[in-house]
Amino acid sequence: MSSQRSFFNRRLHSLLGVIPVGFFLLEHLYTNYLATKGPQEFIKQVEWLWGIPFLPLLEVFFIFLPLLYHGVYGLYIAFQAKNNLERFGTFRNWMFVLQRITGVITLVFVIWHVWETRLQVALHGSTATELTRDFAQIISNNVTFTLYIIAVLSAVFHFCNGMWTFLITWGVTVGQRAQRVSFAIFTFLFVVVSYLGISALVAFSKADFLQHLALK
């Protein structure tokens, strides 16, 4: 792959984790964190967000085709880097290493929740409410829901940490207390959407989330 094709990559894999997919993990965390106030919560939000107009076309778009190629991409570059925590074992070279361990975990996780969530959506034509029932389901089991939380962690770590090292690649941040900035604010961003994905698994494992379900 020549100097150019790759730079070129590497820029694209770079914004695209940003813009849709760090929006769409924002976006997503924040509609499950509605089920802390209850089932109909979440349920209005997930019937609203199905009644966009050309939902399918913008999901294959802005969501799938790029999460797949950064994805895919970002599975070369962490395969192809070189880490050199023996001889370099500073902060930044672990950061790094756990950059492409988490995107790892998060790609797997992905098509796992995919699969278990909207695709089924799409296979079974279920309901917000059958949806809804189902992943609370999903989540009362105790290996699932400790899955999911080192899922929610990794894919927020790789999203904030990301966001630090793009603001660098892409000369926003240049000298070091604007990093140090830039580092303080992101390391912020991950244990404020980190709680708000931790409580959403936590609203969903509790016994009594399907039985104000029921209810209604």
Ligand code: HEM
Contents of the next structure:
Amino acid sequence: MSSQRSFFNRRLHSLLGVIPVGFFLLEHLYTNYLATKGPQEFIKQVEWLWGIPFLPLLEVFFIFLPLLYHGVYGLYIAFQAKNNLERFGTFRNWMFVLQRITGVITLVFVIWHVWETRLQVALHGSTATELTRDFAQIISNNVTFTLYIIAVLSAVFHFCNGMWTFLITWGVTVGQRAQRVSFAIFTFLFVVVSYLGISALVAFSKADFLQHLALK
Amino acid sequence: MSEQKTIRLVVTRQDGPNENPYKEEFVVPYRKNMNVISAFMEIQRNPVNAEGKKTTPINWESNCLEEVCGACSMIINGRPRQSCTALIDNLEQPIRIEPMNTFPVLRDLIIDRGRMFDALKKVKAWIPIDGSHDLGPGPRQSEEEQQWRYELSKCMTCGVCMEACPNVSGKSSFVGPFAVGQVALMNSHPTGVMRAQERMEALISDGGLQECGNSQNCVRACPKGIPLTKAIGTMNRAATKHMFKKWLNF
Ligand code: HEM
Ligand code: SF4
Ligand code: FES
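Output block for the form predicted together with this ligand, input the form predicted on its own:
Time for the whole complex; same chain goes first.
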């Protein structure tokens, strides 16, 4: 009998997409959302996060490696598909294709985003306030702002549609009705989390955000 | 008297397994109640293409002519389906006909669905009995089980779900939606369940159940209306249980 390695890899890919990567996405977008209450709130939360013990270890083992695995294996899965929207233009087939496209967008975005934020902190030893200021400057540019909006929507879509398939992958939602209900729930989640993500971007990009920051 | 009515077909042909495909157009006299196969038979009688040139008759497979054998599957106007139940009156013209080239094309519309037979062998989609002696009546099945199993039992290995699935291709070894349905069928049989673990082990080996990406095209495409996505969900749940049981019993 042939090996069961690919079953194990797929299930691991599926699990890591939710725990921890999916949870991290939610936490991250929530933290960013605090920026809508002013830069101080956001900075306070960032400083609190930075105070978590063993943070670098957590970052490597609970964010970086799982995301790397999910992303690289995801690319392999995505490029194996023979997409056939022209023959089957059904809703679920669109979701299948979009899941793969948004995965690739998210991967490219995450590399860029980590370079601009986390790695700058690591390279220059910026404080939370400096990080916030730098990011507000980055996002005040219209092109960057648009790219961030696309990326946030992609990541949130990918996570929410991924939750829908996750429940099927693990055999939680088996029948059609269960899958319809779970679709309604994750569509709602998509709307809520997208709102959190986009309002954060809008808050960061506002001209007076930097002024508030300067006054502090 | 009005002019003789005709039908137009554009057929994607291929002279052999390693030849390049090409399109050939045909004009065939119309008769009432024709299907794609009777149009092919007309071409067989008079193998002349739309340009009036003599050509080779089209090669295709068919047996039952009533959508139960699954041999005559091809892509008709973009949709994989059986050609014997593709009635000319219901098709937009010119009718575009292509082989289901997810499978190796042998000639014209004839494909090699051997990978489906291999898949059935791989997942052990049968119920072993010892000997040919009378084993007496089988165990009773509830009405509910019968209903579920009846739906799954309608599979005719036609390959339409394989063609429809974006994760079945030359690039992947996915056994395909139908094979998952067959394991669900065999594993829900009161005798078949004795070998359920064995089939499950095979179903989650490389190229198995896990290759499904939930495009759910299969259930839309299956001419027999087999609840393939429910079978996939059912087997996913069984696989999850199987995995944890195996780990915890180790
Ligand atoms: C924000 C980061 C990400 C999150 C939260 C996330 C989450 C998820 C979740 C929950 C699933 C569902 C798993 C399942 O169906 O069982 C999934 C599937 C998938 N992800 Fe991601 N993912 C992320 C990034 C990526 C990246 C960077 C790629 C790279 C291309 C990717 C490619 C895929 C693919 C191809 C699937 C479909 C897998 C399948 O159908 O079996 N994901 N993702
Ligand atoms: S499951 Fe349906 S589409 Fe697939 S091979 Fe069987 S009958 Fe054909
Ligand atoms: S000839 Fe048997 S299904 Fe068409």
